[in-house]
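First, one chain by itself in structure tokens, the form predicted on its own.
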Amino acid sequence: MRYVMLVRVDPDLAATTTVDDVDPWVGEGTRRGLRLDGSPLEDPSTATTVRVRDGEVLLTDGPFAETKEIVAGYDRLEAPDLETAIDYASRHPVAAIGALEVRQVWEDFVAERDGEMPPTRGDGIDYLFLHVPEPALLRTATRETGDPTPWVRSVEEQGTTLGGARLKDEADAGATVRSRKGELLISRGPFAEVAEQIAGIDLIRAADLDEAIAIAAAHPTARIGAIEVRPLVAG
């Protein structure tokens, strides 16, 4: 099964706590076939949150919500079960200064593409999209208005997608992992510090922020919630 792990950091703890280098953790995941890929994100101040209301694109500087533990990176994992993914996440250095939110991917949310995938553009800036529906607006979406399939096919044809995932929100499909004073703390389900949960991610390669915003604004989530657009750390 596939999982997305959102790496969340508490800036106060990060400022006062020395943590181990992440390379051994990455190396373990590579050797065991648990880690597919991942990247740190640029500072939250570089984020742009995109909403579309009544046809108007609304932009807000910064992340979609102020939280104590900010999203600072992501990893895509593959594991036989959630317990294996949790065990691996628990050894990430950030467990001591934040939280690792492990979420199972909803594999068949968008149907597989018929035919060969067009090539992804070679040049550009890579962005992570965090999809955050508003519960009240989500209830107004229909299968037609909320279906992301046309958008997915569009970014594939444009060569701007590096992949994406819809995340399950059931308690048995995820967990948030922390380590404090040597004690492992595991909370079942999605990250519980905010009312509006991250429902999915997309990785997009765009020429610049303006193009990334335009791509985000075309997604159904922008009309029933918000999409946080944040650049990945280059290299």
The other form holds:
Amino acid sequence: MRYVMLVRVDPDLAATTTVDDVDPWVGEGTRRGLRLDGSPLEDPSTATTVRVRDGEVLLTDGPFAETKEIVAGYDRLEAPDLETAIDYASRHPVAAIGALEVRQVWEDFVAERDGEMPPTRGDGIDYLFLHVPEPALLRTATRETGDPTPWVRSVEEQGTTLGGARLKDEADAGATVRSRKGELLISRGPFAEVAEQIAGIDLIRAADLDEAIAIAAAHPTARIGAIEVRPLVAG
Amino acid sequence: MTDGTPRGALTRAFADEWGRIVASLVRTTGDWALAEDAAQEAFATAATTWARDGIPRRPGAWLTTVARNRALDRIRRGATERSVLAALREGGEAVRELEPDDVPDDRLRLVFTCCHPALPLEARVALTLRTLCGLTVEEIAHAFGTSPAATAKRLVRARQKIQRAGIPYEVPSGAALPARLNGVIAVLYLLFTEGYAPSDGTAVVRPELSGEAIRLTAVLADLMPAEPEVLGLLALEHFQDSRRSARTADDGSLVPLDEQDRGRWSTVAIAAGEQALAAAERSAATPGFMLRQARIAALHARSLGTGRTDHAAIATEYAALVVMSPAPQLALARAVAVGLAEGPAAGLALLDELEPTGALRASSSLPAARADLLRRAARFPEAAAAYRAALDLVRTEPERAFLERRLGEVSGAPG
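Complement to the form predicted on its own: the form predicted in complex with the partner chain:
Starting with the chain above, the whole complex follows.
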């Protein structure tokens, strides 16, 4: 089964605690076939949050919510079950200075593409989109207005998508993992500090932030919530 | 300014060339901080060299060459790691391309990048002042009552976001342009109003900020001569600026429009406003937001010649503006205009309909407007109560002095 792991860092702890290098953790994931890919993100101060209300694109500087533990990276995992994914996540060095939010991917949320996938763009800036629906607006979305399938098909045609995932939010489909003073702390379900859950991610390759914003603004989540657009650390 | 001294030449060159030099270096190096530092060094060098050796024949070209060489020095020394990386990424082309050229669009791109809506508003304003107007961090901090450290941090974060989040260095095209241009106009107008009517503090006007705003708007109008809203903004700024010295009494208090000494209005600025307004009217298919504001300012200015203000025409323009924007400040201004055109009762009726929401709730402007209309209706005890309510909320000293004077007047009057 597929999982998305959001790497969350507490800047206060990060400033006072030295942690191990992440390379051995990545090596283990590659060796055991647990880790597909992943990347650190640029600082949250480089984030732009995109909303569309009454047809107007509204931008705010910074992340969608101020949380103690900020999203600093992501990994895409493949594991036989949640326990294996949690066990692997718990050895990530950031467990000591933040939290690893492991979320099962809702695999058939958007139907697989019929036929060949158009080529992905060769160059551009890579962005992670964090989809954050507002609970009240989410309830008003119909099957049609909330369906991301047309959007997914269009980013496939453009060659701007590097993949995306709808994340399950049931308590048995995810966990938040921390390690403090050598003790492992696991809470079931999604990250619980704020009411708005991250409901999905997309990886988008765009020419610049303007194009990334335009792509985000076309997604249904922008109308029923917000999309946080975060540049990946280049390289 | 045209006094022929090295200092005069330098002041003039700074006004004319700063934005051009920084814009060209931003394009060729991709490094904002490097571009600003190199421009700063070029002007510092000019200050000593010109005083010693005389003013060069072409000051702009001289400064551009020196700034380019400073930037090259820094890149070669590896003083800024990022710029070296940028130069390498471009396959070394960045270094080769540091020619003293001036692509006309450079400053225009810079305007749109500085005013990009993905940046926080304060950063847009600070970046515009630093990058396009050449104000120092200390000057910007002073103008907005923040610490230099906080201003510097804001600028660093903004430049980082531009580079790392990929905010493009270009003029938006097609469908994106109108909205983005409105964003630029909003930043310039904010800059102007902060200079013309500071939101806090003791001064009625900070002429240096409104002067910068006018200069930058004129540059923008030059670069986009077919945009009626830019011309409208320029006209509005000139008209408001024409009344600058009449807005402050000798004791530092604010003087309302209808009590100003019209002899102190600047006919030069009014003429510049009329010229920009005429150009805006010629190129506007339908009058936009800034054009209508400029018309209102023009109607006030024309009272200089006619001796009377056409309040009915002003009220008509405000009625159109209220339809274009839900800003409560506009609805307030409309009520005041109607009060002057049709009598205080009509204005007060509109004020009663106004919901004090958002910024208006905490502002003295709503009770102050009500007080003024009550005063004009000779309802003095009610006016006094409204002046007291306004004084509770007032944030600038000149306005406080004005409201206190008015309160004294209506308190002494027979009610």
